Amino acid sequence: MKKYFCSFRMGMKSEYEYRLNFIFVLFSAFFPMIIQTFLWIAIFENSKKPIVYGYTLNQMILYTILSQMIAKFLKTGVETEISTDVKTGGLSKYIIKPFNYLLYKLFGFVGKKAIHMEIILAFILIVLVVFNWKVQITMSIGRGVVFLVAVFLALILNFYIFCCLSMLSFWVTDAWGIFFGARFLIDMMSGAIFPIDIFGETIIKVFQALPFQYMVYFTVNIITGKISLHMALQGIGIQVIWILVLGLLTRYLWKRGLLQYVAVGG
């Protein structure tokens, strides 16, 4: 395990050098937040109802802000990294070494996010303090701990979703278009763009059978109090199950992909 912790430390050191970049990434979500806020204000004014899709206007604005922040935190570029390694032949220098390439990527990814964690928590705390007088947020130490666990598991889940997707690189010469389309669909199904409550019961049932809502929608609603602690613990169990399933699927596709791999360049 020592070599993987070295990868973790390398990820931390690398991201520490550019930690201000993540703050700029968070601010890049500022304009989408404004657009969505005005959109929801218009929707609530036209509906003339205090509650729409189970949210008050202030709850919806709070959800919009938190979902954008958490989505930015969870974002991974692992699919691009793996695709580049496969396409350029750079993968060869890793597979001849005595370590697991996928675990190497995972620990490096978590190391990078460890630097971002304190920044995202500070921003979330500020947002909750600002909104506390508008939205009754029932926070406790227990709920805070559950939220942190859920965010960490969402991070691992997101990694394996995109890691699994990246395995297409062994069969598709240029998967950039697939990655771009998949990111948009995953953002939509995870609740990063809108809460999934707006899609209606039939679509929601479909989404509930998929892992994506357990990244953004689930974690945001833990901290806003819309999900009870009991349901949150159940959701964490489902997150763990999906991580195991996707981890095994990624491993299977990885082994099959290596049979197709031909090093060109690198």
Partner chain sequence: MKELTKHLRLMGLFTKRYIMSQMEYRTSFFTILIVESLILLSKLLYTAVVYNTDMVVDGLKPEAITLFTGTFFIISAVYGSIFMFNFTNLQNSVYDGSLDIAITKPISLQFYLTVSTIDLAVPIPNFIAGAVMVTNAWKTLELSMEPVVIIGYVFYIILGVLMLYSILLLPPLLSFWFVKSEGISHIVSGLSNFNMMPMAIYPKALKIFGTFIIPIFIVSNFPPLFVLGRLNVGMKLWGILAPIVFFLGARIVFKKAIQKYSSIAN
Given for the second form:
Amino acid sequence: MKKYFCSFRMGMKSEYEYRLNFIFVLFSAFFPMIIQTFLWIAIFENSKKPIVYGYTLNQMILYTILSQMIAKFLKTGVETEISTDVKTGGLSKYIIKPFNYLLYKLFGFVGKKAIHMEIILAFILIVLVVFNWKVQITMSIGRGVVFLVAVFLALILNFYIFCCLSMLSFWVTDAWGIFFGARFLIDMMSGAIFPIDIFGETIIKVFQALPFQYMVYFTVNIITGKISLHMALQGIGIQVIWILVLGLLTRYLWKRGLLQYVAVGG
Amino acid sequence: MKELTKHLRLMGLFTKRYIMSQMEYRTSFFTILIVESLILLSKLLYTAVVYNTDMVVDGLKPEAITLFTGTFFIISAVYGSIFMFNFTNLQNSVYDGSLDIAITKPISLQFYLTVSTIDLAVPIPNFIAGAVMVTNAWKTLELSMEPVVIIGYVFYIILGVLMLYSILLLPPLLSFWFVKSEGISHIVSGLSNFNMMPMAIYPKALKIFGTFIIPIFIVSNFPPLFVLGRLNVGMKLWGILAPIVFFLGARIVFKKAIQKYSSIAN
Amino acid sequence: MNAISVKNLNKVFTYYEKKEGFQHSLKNLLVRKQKTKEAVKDISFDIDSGDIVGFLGPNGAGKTTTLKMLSGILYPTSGEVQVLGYCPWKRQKQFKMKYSMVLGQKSQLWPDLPATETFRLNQYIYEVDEKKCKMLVDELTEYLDVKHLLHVQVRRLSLGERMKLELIASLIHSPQLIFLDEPSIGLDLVSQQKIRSFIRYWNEQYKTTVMITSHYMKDIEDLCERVIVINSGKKLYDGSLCDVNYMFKNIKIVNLELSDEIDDMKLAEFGTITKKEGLNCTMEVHKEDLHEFIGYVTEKLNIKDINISDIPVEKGIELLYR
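Counterpart to the form predicted alone, namely the form predicted together with the partner chain:
Expanding to the full complex; the earlier chain stays at the top.
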């Protein structure tokens, strides 16, 4: 266990140096936020209805801001890291050691995100305070705690989704295109670009059967108050189930992949 | 005239070079094509929302709004095919010595460094989507088919490309003075996304900023505004003047950057 | 006429100490420690049209920096330079049309494409007409024996083949002057030989001025009558290659073949021993001590053979580098 904690600390340390970079990354989320915010203002003004896609204007703006931030926070680069390890043979130096490579990566990733956590929480707090002052939103300590748990689970879920995807690099020579494309698709399906309510009913049904919406859409809506506390707890259960399913799938693919890796001689 | 044919022949050669090397790496062409299509898809969500909510802003119906979005896609396509990869390579050319060789050639250095790497996979999805949206808007809005209007539209598109070129060239040039400019590049290219929507949806301060200070709206808001007859004489002139001024500015900064390189490099 | 004339050329680099990490970068924006390095110090020389001149010096001596200033890539800190009658760093088009630069470390050929495509690129850039270009390429490929490689992708070629095509690409516009920066680096002996003979041939045929840097002594011996040696940015020697050892005319090389073992200390009294293998011994002896030394050797020692010679060129250059 100690070695994984060491990986956690290493992830934290290396990211600490570059924490200002993360602020830059957050800045890049700033423009889509502005564009969408004014888009929604125009839409609400025009429609004359107080509720569009099931959101009030304030809820929608809050969703727009928080979803962009959460999406940037969840972002991982683990698929390229693992893929490079597989491609350049860097994996060899890990698999001869008596430890679990995937767990090692997970702890490193969480350590890295621990640094981002404080920044993102500060941002979210500012946003909420400003919103609370301007308009009333249904906020309670209970919701806050559930939200934090959901964000943490979303982080691990996101890790396993991309980890699972990165197993492709055992079989596909140039997987970067797949990773890059997948990132956009997953963003779309997780509600990072727009809330998934904008899609038609059929598509929403499909999305509900997939794990992606439990990363951004579900998490942010705990705060916007669009879902009840009861539903939120249920959602957390689903998050856990998806983490288990994807974790096991990744493990299975990893074992198959390693056989392949050893067979071709790394 | 002789110089023009020389440069056109070189452009032809660069295109030939791209096509020939793509024959070699066919997969990369399709990968980029798919990735670009997915990025495009995520941008098309904005249009979907506009149509879905039947949004009207400043008298612009959804079809008119797609005229703006489509124009933005067309200009992005031109930028992506001719300039994008050159701009990202600019910083590298200092380190790998290709800048040294380029300096010794009897040809415009800026031309050589900013157009020599052409790509035809990036623009295809953008151009198709843009062209479809613009023609559709033109038909449904029953816009004038007079040559003056069409030529004017194309003219403002060319100016828009010039504007985008001048704005986006600045961040990579900054790397001659500062070590890293990726963060700035990211932010500036995010700015151009404001053009996905007609500038009418933005508040006044943003409109003024985007028209006069960093004239990002000239890139792809002006061509449709011209077609819709919404540019007054002053704006028409500014739409011509600003790209020229900014291009000359970019040219001066380019020369300064090379000068900087020549006096400090070893 | 002088192809190149350089007067009191200086180049000082200023650079900043940089540490890794964002914090340090930020700190560097505010206060930066500026450091200077004199890469080229007060160098002057002239090169006649049609000459091949070797430009020698150990790594980091300032050769490439000087070449970059002569070709207009870098600005000098001070000094006057005229190349083909132009001031290089004004980068006039007419000037660029007349010279060529080959960097052994950096290829200008497009790696994914056959070399002909780069030839075409240069043909367009240098505005060479089709017919002339074709004739020239025919002649050059014939001479270098690379005709069959013209349609092979560059990255599939060997280093030697690549360099030959590199040379052709840089000669398409028949330049009056060529800067060659380590053209033979990393090549095998046969390729080196081929490239040398080609440079010689080209120089004789077209009276092109050539300035060449190389770490292979054979390149220089074969090609250059004149060499300029620099070290730490300063010019140390400028003259004919065979006269390099004239600077060391006071030192003689003595080869001894002994028949008995002898104490090194005894010999070291007369000069420095540079090599000793069993009974074979090579030493450097000062001219003034030579008489005494030979007396000692012939009288006191039992020798099988003795051979006295001047310092060889290669050795002379090496001594200059120190």
